[in-house]
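Read the single chain below, which is given as C-alpha cells and is the form predicted alone.
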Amino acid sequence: MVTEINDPHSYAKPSESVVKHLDWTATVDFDSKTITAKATLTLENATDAKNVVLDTKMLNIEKVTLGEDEQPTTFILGEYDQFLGKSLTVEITPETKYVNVYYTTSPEAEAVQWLSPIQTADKEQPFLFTQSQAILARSWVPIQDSPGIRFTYNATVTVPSNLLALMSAENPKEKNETGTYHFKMEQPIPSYLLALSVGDLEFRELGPRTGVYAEPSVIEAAAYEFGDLESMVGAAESLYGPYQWGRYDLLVLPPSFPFGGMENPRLTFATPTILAGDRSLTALVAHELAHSWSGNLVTNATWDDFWLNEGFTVYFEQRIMEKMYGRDYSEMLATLSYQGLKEEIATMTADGMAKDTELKLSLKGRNPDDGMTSIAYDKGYLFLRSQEELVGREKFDAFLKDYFTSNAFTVMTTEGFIAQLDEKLYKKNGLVMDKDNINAWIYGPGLPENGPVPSSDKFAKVDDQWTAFVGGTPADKLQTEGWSSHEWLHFVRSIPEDLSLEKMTELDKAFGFTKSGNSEVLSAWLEKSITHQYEPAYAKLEDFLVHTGRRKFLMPLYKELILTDAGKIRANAIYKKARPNYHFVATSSIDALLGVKQ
C-alpha cells in the first residue's frame, strides 16, 4: 500500500484503495468534441477497504462495474469543487481487483483542447491535445489524480481513420487505415503524465531512439529545429545516469498549446514558438527532457513540493546546455532566467504575494497552477547551484545521480530531500550542513542575500553597445556581429523606459524586431512596444496574442496592455479574437486577469 501523503488536491485515499494500473479503452468523437470511455482500474486494496475514490470533473459516468465479470456496484459523486471537481467513490471488497467506469467526457473538458482545421499549422484536419498538468487528468480520466500515485497504463484509441493517435506511452510512427491505435506505458506514472493528441500528423526520426512528430507542413523544419536532440540525450545520460523511458521523441503542437513544453514520458509536447529556424531556444528542449530524471523519475509528492520538480529540471537543463556548448553560453540562459526572477519576485511581494516566492509552496483551496512561477523553476534552480558551489561539482554530482537512481519511480517531499541531502551529500563527505541557510532557501521568501549571481561576460558587451547607443553611435553602426538569441534578448530587455519614440524606431529599423522570427525576442520588445506605445508594432502584437497560445507570452503582454485605459481597450478587443484559440490554462488565468466572465 502507499504510505498516506496529505494531497490537497485529490479526493484519493491511497492507504485504502489505490491504482496501479489503467486499461483504457476510448473512442475520439471530433464533431461532439467527447471521448467515449471505459477505464478499467487495477487496485491494491487495504484489508479493510470499503471504498475507493477517484477524482473527477465533468465526466458523465454512465456505469461502474467491478471485476471482470462486470458485478454491478454502488458508486457516489460528490459535491462539485471549482478546483478539485467531484469525488467518486466506488464501493468495494478488500477482494476487488478491478474497477469499470464507463463515462464520456464534456465537451468544455479542461484538459482537453479541440482545434478545428483553420486553428492547425495545415488548416485541413481537426487536432485534439491535452494538458493534464496540474489537475486536469481527471477532466478526462477518472482516476486519483495526485503526483503522489504512480501506475501503469494500457490503452486502445479508436480516431477518424485519416488521423493519427499517440500517447506518453509506446508509439506508433504512421497512421493504419482503422484508425484504432493501441499504447502501452510500462513505467509507472503520476496521472498528471497522461496525455493523447490526435492530428493529421507525420514522423521523422533524428537518432536511434529520438524523433519528432509534427503536421506536414512544419515536420522538415521541426526536423531540422532538433537534430542535435539525440546528443541531447546522450549529454544528459553523461551527468547523472541512464535514460529509464526507451524512446524520447518530440510532438510540435498548433501554437495554441498553453506551455513552452510538457514532460509526457517518451512524448514531450512541444509549442511551434521553439522552432527560430536557428535551433537557438532548444534549452526548452534541454528543460523538457532533464524531466525524465527530475519530475517524471523522481516526482514532487504535492504540488506543494512542485519545486523539486522543476528546480532539479532548470540545473539539469543548465549542466545538459554547458556541456554541449560551453560555459559562456549556459550563463546566457543563467543570466536571463535569473534577471526575469528577481523582477517576478519584485512584482509578488508589492502585491502582497511574498509567502508565494517561498520553494515550499500552501496552495490548499487553491488552484496548483498558481505556484508554475519561475520561483518553483529559478528560485529552485539557484538553491541547487548554491549547494553546487558550497560543496563542489564532483561532489554534488555523485549525490545528484544517486539521488535519480535511488529513488527512481518514487514520490519526494520536500522534507524528504532536505534528509536525503544531509544524509547523502553533507554527512557522507564528513560535511555539516547549515540549517538556516537551507530554511532560508526553502521557507523563506525571496532571495537569500548570499545566493550565487550568474553573470555573463558576454552580456556585459551587449550593455557596452547600449552604453554607445544612447551616447549617440547609431543603431546600425552597434557592433551586433555573431549575436546569438540570447543577447538579443538581454539588449531588448534592456531597453529603459525612457527611450524616446525616435530610439524605437532607429532600433526596429536597423534590427527588425517588429519582424523577428525568434518568439522569446519578439515578445520582449513586443512588451517594450507597448510601454512606450510603438504603434509600428501593433499589428504585430495583435497578431502574436491570436496565434500564440503560450501562458509564458500571454501573460506579460496582457499585463502590460491594462496599465493604461487605452490599453484595457485594445487587450480586451484581442482577447475577444484571440480567447477561441487559447487552452483552457491559458484562459483561466487571463480571464481572471481582465476580469472576463464566462
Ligand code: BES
Given for the second form:
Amino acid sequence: MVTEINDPHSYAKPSESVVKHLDWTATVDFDSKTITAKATLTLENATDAKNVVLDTKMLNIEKVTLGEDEQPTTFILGEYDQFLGKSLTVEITPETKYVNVYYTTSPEAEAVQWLSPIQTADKEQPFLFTQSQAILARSWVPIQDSPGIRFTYNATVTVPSNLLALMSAENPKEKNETGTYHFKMEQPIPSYLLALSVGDLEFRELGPRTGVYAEPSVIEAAAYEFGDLESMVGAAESLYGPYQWGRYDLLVLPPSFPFGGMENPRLTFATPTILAGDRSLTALVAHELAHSWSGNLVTNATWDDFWLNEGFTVYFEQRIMEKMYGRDYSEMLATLSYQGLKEEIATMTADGMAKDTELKLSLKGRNPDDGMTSIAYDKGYLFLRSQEELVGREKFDAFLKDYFTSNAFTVMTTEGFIAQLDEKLYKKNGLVMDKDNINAWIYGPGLPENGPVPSSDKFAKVDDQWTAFVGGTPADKLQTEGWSSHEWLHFVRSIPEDLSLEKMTELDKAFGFTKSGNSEVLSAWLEKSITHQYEPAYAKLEDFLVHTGRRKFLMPLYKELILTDAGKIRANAIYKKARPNYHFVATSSIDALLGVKQ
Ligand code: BES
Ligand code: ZN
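Next block: the form predicted together with the ligand, after the form predicted alone:
Everything in the complex follows now, all chains and molecules, and the chain you saw is the first one.
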C-alpha cells in the first residue's frame, strides 16, 4: 500500500491520498504562451483521508471538482516558496476516486520553453518543449511532484493544426489535420518524466523499435547520427535485461534545450549539439537509454538519492559503449569524466561545498538542481566500478541485472541500495562487505583512497604529441592521424595556461578548432580562447553563446569570461542578447553567476 517517503521537495502527503493515474486534456496556445487544461487525478486514499495535497507552481487554478459527476469541493493554495511553489490542498472523502483540476499555466511556467520560429532550425513554425526534472513538472501539471510517487497517464492534446505534439508516452508518427493527439503511458512513471513537445516535426524509422523525430531540415542528419540506435538497445538489453517500455525514440530539439539529453520514457529529448556528423557523441544517447533501467525503472526516492539515478546510468552507459566500441573507447570517455570530476571536487572543496561532494546529498531547503554536479554522475560511477572491480564483473553484472528486475517500477533509497548490495552481492556470494569503505564512498567527501582510476593508452599518445609540440615540433607535423573527437578533446583540454598566442594561432591554423563542428571540441577550445585572449575566436564564441542553450557548455564559458574586467563586460553584453534564447534552467544558473536580477 502507500509507503511514506519523506521528500523535502514535495508538499504531497501520499500516505493520506496518493495519485495513481492522470487524465490530461490540454490545449496549447502559442499566442498567449499558455496551456489550458483539465487534469483528472485518480486517487488511492487512506481510510480516514480528508485531503489530497498536490504540488503547483504559478498555475492559475480555475476550479476543482470531485468525481465523474463533478461535485463541488473546496481547495486551498498554500504559501509560495521559490523552489517548491504552492501546495494545492483539495478536500476529499476516503471514497473520492477522482479529482478534476481546471487550470491555465503561466507564460513563465518554468518547465516550459516557448520558442518563436527564428529560434528553431527551420525558422518557420513556433516550438514548445518541457523539462520537468527535477521539480518543474508542477509548473505545467498539478501533481504530486515527487520521484517516489508513480502513476500512469493518458492525454489528449490540441495544438495548432500544422504542428505535431509528442509526449513521454505512446506517440503519433505524423501530423493530422485536427491538431488533436492522444497519448497513453501504461507503465507507472514519476512526475519528473512527464514531457511534452510541440513543433513542426518529422519522424524517421531507425529500426523495428527505434526512430527519431526532428525538424525537417535536421531529420536527415539526425537519422545518420543515430544509425546505431537499434543495436544500442540490443546491447543494453544483453547487459541488464529486456527493455520494458515498448519503443525507444529520440527527439532532437532546437538548440536552446538546456541539457544534453533527458530520459523521458519512450522518447528521449536530445540537444542538437550532439549532431557531430560522425556519430562520435552518441555516448549521450547510451546514457539516456540506460536511464530506461536506472532511473525510469528503479527511481531515486528523493533528490538526495540522485546519485542512484545518475551514477548507475553513467556506469551502464560506459558498459554499453564498451560493448559496442571496445574498452579502449570507453576508457577514453571514463578518463575525460574522471578529469572533470577531480577538477570539480577541487573547486567545490575550495568553495566550501565539500559536503556536496558526498554521494548522499542534503538538499532540503535548496534547489535540487544544486545536486546536478559530477559527484552524482562520475563519483557515483567510480563507486560502482569499484564494486565491480572488488567482486569481479560476473558477480556484479548478475547483481545489477537482478537489481533492475526485482526493483522494477519501484523507488530506491541510498540506504535500501546498501542493504541490497550487502544481501545480494556480498552475502549471497559468501563475501563480506567492507562497510567502512562503502560509507567512505557514500557519506564521505571527495574520492576515497585506492579507488579506480580510468586510464587510456590513446590519451597517453595524445600527451606525447603535446610534449613534441611544446618541444618545438610544428603543429602540422604532429601525429594526429586517425584521432577521434575524444582524442581531440583531450588535446584541447591539455592546452597549458602559458601557451603563447603565437602557438594558439598555429594550432588553430593547423587543426581549425574555431571552425570545429564538434560541440565538445569547440566549447573546450572557446574556453581556452578566453583564457588566452585569443581574439580570432571571439566572434565564434559570441555566436555559440547566443545560439546554444546547453547549460553544460554555457557555464564554463561565462565563468571563464568573468575572470577579467573586460571579460565581465563582454559576458554581460553577450548575455543580454542570448538570454531570451535560453530555457529557465539555464537562465536561473547564469543569472546567479552574473549577478543579474530579474
Ligand atoms: N536526467 C539528466 C538530466 C537532468 C538531471 C535534468 C537533473 C534535470 C535535473 C540526464 O539524463 C543527463 O544526465 N543528461 C546529461 C547527459 C550526460 C551525462 C551524458 C546532460 O544533459 O549533460
Ligand atoms: Zn542522466
